[in-house]
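Presented below, as structure tokens, is a lone chain in the form predicted alone.
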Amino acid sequence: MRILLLGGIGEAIELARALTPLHAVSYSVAGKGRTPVLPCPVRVGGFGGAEGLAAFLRGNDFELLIDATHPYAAQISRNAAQAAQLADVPLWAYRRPAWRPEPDDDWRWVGDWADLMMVLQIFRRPFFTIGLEPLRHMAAIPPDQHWLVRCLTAVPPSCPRLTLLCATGPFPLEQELALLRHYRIDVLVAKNSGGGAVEAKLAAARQQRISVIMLQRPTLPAASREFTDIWSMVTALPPE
């Protein structure tokens, strides 16, 4: 079977490696972060929206589209759902299970940036792990706050109340604990990405009794079939 796999998370790489010996897999990644080395063709970059993706599916005779993108890559998932309909190709989706707070956790849920800023008012030294969005709001940093922002890459800002860390995880627990102490962090701002690669920051916040402001996941479109573990998907695609 000819499969186009939209990836971008660790499980997608595992899925590509598991399916490649059994099927003709092509792996696609948007281009953020590292490009994986896989035993199948790897395509880097966008398609030009849903219509472009549909044309790519038809032009390469793909028989199945798999969405194994990040839980917050909602636009890519919406494009995938629309493209699958346009190209008349089934869409399967891997939906990574979300994290759940433990009894000692202090999680405060927010739906968007405006909600986040309201909750953030009572804190002084937040640690943002939600990508580039905080850099777009540097001018609005309150005088009594200092922001620590960690992301993959960005132009260093000229803002005395913001510190930028450009780094690629995963980060071990001891490193996360040391970072929280060094910057005197009093709240962690995170996305509920799920998975184990970046969960150490939540464990560090729990140990330090630091509150967590958690951005809720976006609503994703329905797929022909949805899976919460990759091996169930692999076994659902028997070799031809």
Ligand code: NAP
Given for the second form:
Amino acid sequence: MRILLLGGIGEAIELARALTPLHAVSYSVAGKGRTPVLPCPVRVGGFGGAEGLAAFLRGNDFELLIDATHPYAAQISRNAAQAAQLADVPLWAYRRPAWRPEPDDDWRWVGDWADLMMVLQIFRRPFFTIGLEPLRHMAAIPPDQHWLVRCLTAVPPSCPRLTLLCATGPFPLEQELALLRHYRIDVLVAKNSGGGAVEAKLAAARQQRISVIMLQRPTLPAASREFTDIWSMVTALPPE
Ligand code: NAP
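Can you switch from the form predicted alone and show the form predicted together with the ligand instead?
Next comes the full complex, and the chain you just saw is listed first.
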């Protein structure tokens, strides 16, 4: 079967490795992170929206589109749903299970930036791990707050009330605990990326009894079939 696999997360790489011996798989990434080395062709970069993706599906005779993208990469999932309809190709999706708080955790859920700013009012030293969005709002940091922002891209900060850390994970627990202590963090702002093990930063917040403000996941479109583990998807495919 000719399969286009939209990836960008660890499980998508596992899926590509598991399917390649049995099917003609092409793996696709946005190109913002590391490009994996895989036993199948890897395509890097966008398609030019849903129409571009549909044209790519038709032009290469793909018989199945798999969406195994990050839960917060909502645009590509929307494009995948639309493109699958336009190209008349079935869409299967891997939907990574979300992390859940433990009984003693203080997790507060917010839907958008405005919500987040409301909840953040009672805190003084937040640690943002949600990408570049906080940098767009640094002119509005309240005088009684200092923000620590960790992101992948090196951008020059220009605000005395903001400290920027450019770093690529994974980060070990000891390092996260030391960072929370060093910057006297009183709240962690995170995305609920989900996956096998809870990230070390959440485990560190739990150990130090620090509150977590969690950005809610975007709503994703329905697919013809949805899976919450990749092995169910592998076994659901016909072998040849
Ligand atoms: P997005 O907003 O869903 O996608 C933006 C555009 O990037 C898409 O419209 C598409 O361009 C291209 N694209 C995304 N994934 C692609 C793929 N697998 N193959 C080919 N093109 C792809 O996603 P994002 O801007 O990359 O990320 C949004 C959030 O998702 C991030 O802030 C982060 O929290 C999370 N995230 C994403 C990834 C990832 O690999 N994308 C990995 C980790 C975390 P065209 O419209 O031109 O086709």
